[in-house]
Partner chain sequence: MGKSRGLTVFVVLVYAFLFIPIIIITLTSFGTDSYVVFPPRGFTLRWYETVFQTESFMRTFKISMMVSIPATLLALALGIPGAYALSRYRFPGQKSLKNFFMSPKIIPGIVTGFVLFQFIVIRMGMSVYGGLLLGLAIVEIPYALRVIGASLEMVDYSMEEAAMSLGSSRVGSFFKIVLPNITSGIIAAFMLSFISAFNNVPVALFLSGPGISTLPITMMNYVEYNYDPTISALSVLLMLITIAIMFVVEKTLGINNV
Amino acid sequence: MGKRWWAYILMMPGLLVITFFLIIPIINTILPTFFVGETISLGRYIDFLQDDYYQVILLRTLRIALVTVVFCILLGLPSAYFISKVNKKIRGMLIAFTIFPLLTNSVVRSFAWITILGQNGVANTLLQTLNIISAPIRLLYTEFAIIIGSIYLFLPLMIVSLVGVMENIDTELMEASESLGANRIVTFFKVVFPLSIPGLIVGSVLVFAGAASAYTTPRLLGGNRNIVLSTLLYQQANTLGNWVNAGMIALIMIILSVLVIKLINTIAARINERGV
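Show the structure of the chain whose sequence appears above, on its own, in the form predicted on its own.
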């Protein structure tokens, strides 16, 4: 009992900080959204979800976040597998290079992509040089630009999450698979991939939560035509001063993230059961 109480005492400072500086402010922000005058009502949420303009923004946010997760998985799995199989010195260097974008300011990263995707940017110049296009095409201020920027931003999270799991997979399991006639591709999907599911879940959750709530990348690369929930929340709070609507959007973002995270966990559990 003494050790248990000592553990509780050690937890108290952290719990107090979280309670006073996170939980209470969130409650104070969200609570007014359930009141119309002095009456408890879900009217604001119903109006928001029934409004065509807000529906487009909600679906755009969900689409961008999910597409980002899918591409981060497709790019992160082979990259993480390669990094996990090299020797420790090279692995450390590769991981350092992988997380380097996270050490760069998000505004700087976004302006770099503006230079690449702009009307006279690197991408359009290259496509015209290769005679793939005859005139510059619009790449910047589109959903495509937001997705590209989001993948670049959050791919390191997926890779690091997967490397941490893959490097602990026993090589004897892969050798046993190959000795039974499976080639490396089959071994990867039948042995490595199922054992990497925990890292895949963590990576997917981090990427989705980050992509769904990111502000700088959608604002700078998407422009005013491609508003997402995070930029709408900023607009309501800082531009219009409507903190009630901002709190409502914040709660919707939280619920959306929780539902998608639950969906990711469910899909991963079913994949694990089938032994894909």
Contents of the next structure:
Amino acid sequence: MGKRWWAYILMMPGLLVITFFLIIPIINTILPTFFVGETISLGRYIDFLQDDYYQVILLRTLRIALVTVVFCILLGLPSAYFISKVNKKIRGMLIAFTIFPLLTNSVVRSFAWITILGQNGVANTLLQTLNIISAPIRLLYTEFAIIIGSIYLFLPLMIVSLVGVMENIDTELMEASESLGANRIVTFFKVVFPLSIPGLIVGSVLVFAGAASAYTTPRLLGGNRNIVLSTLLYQQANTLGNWVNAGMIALIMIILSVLVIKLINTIAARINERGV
Amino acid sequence: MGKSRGLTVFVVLVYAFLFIPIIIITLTSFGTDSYVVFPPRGFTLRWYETVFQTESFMRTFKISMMVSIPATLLALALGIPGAYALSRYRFPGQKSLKNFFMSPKIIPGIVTGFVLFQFIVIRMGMSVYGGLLLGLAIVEIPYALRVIGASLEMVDYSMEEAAMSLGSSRVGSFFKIVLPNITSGIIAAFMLSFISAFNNVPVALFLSGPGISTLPITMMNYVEYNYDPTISALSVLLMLITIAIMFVVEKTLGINNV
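Having looked at the form predicted on its own, could you now put up the form predicted together with the partner chain?
All chains and molecules follow, beginning with the one already shown.
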């Protein structure tokens, strides 16, 4: 049919650009990682995953991303619930307030945390004034700093994803639940939460993938001691000139991203089956 | 339903967490000390002057503009027909093609930057600028596809059919009926993709070389070795631009619809 033919033509330019300038370059980069000398082998990957130094980095990356997701959910769920319940005018304002940090440069947002967590930063000054600590403590260039910076970076994304679904929950359902004697908290867990799961999934995927591959925050807030996969990739490629290793890290990052999406979707499907 | 006080307090604290860092940056940009101090002492606009006098900021701001605008336009030029095809036709392989269009989202930005650098710049000998433009365009395609797709969903397909049954060609009806109806969606997609391309760090990281670098990369390198309020002042200026753009998007489409 002529009509369908049009659809393929319209999509063609985008598909070609993605193929030539993303897919082929990826293949070009990862192909050499499967060769040791002239033979095809997974040797490099096995060595990499068995190396203590790289294991620590891989685990650190996963830990940071996981803790970030958990805190984004804990802070985001109540906030999104509140936003979806207030009147339209305040809701619009709050959503604008949520989107604004998202549109602000990640360097700016990490720099803000340097001024807060630094040796003579806001946090240390405050803690000393309150006599909680006697000398400045090390907050910046720690894993803690990366986690705080990542939560700060990705919380708005979680809130926006959640508000999107929560807005569409029928308020009559909540009112029905409450008129039948359930209190607000029970209503939240029995009615609102199950219906928000699609937003929670989208938000978690975005936050996990984002936190596991972010570069600016770990570089500026983690320093040299807290290397993660993205900063390792840059270090291997740029500082050490080891492009094969960098290519390997690139593939590991891609696989990680795909696995997380699959995993979270599987969990979501399970939850849906059970119907909570 | 009465408002629960506990929840309100919680949300106030969450937004304090989101905004206090921004407020601190803003206040420190006016401090007279030559390093960032909070609370700031004195009041000066000197750091704003310094921003405009710092050659690397000015030069890379221009490069950022010169690469983000064409990259965004390219992403839209590829995304608009794609979104139209996906919303108006049913065809075999539709779901896989849509996933393929969205695939740049799954690839971490730093990987996109690295593989493009290796392939386009090193292997094909293209310019760093070309690689940067393509890299930024590719990561914006899924974004453009989604925003335009959402705005196409709101266009009544029957209007287009009416135009065609009255003798207008498909191409003609697209330009006369569909395009005017999604203009605000396109403006919003342009503005938001532009901001995101402008702010991009991971893709631009590898795709910068002698004489070519973007503003965020320059800022990142500056922050690593300097701790003066110039960067606070520059941050405030960038945030003002963001607010202005958000205002435009709000006026054309309503930020809640994006």
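Quantities reported herein were computed from a predicted structural model and do not represent experimental measurements. Residue numbers count along the first chain shown, from 1. Throughout, rigid core stands for the largest set of C-alpha atoms superposing within 1.5 Å between the two forms.
With the two forms matched on the core, what distance in Å separates the two CA positions of residue 265 between these two forms? With the rigid core fitted, the alpha carbon of residue 265 is displaced 2.5 Å between these two forms.
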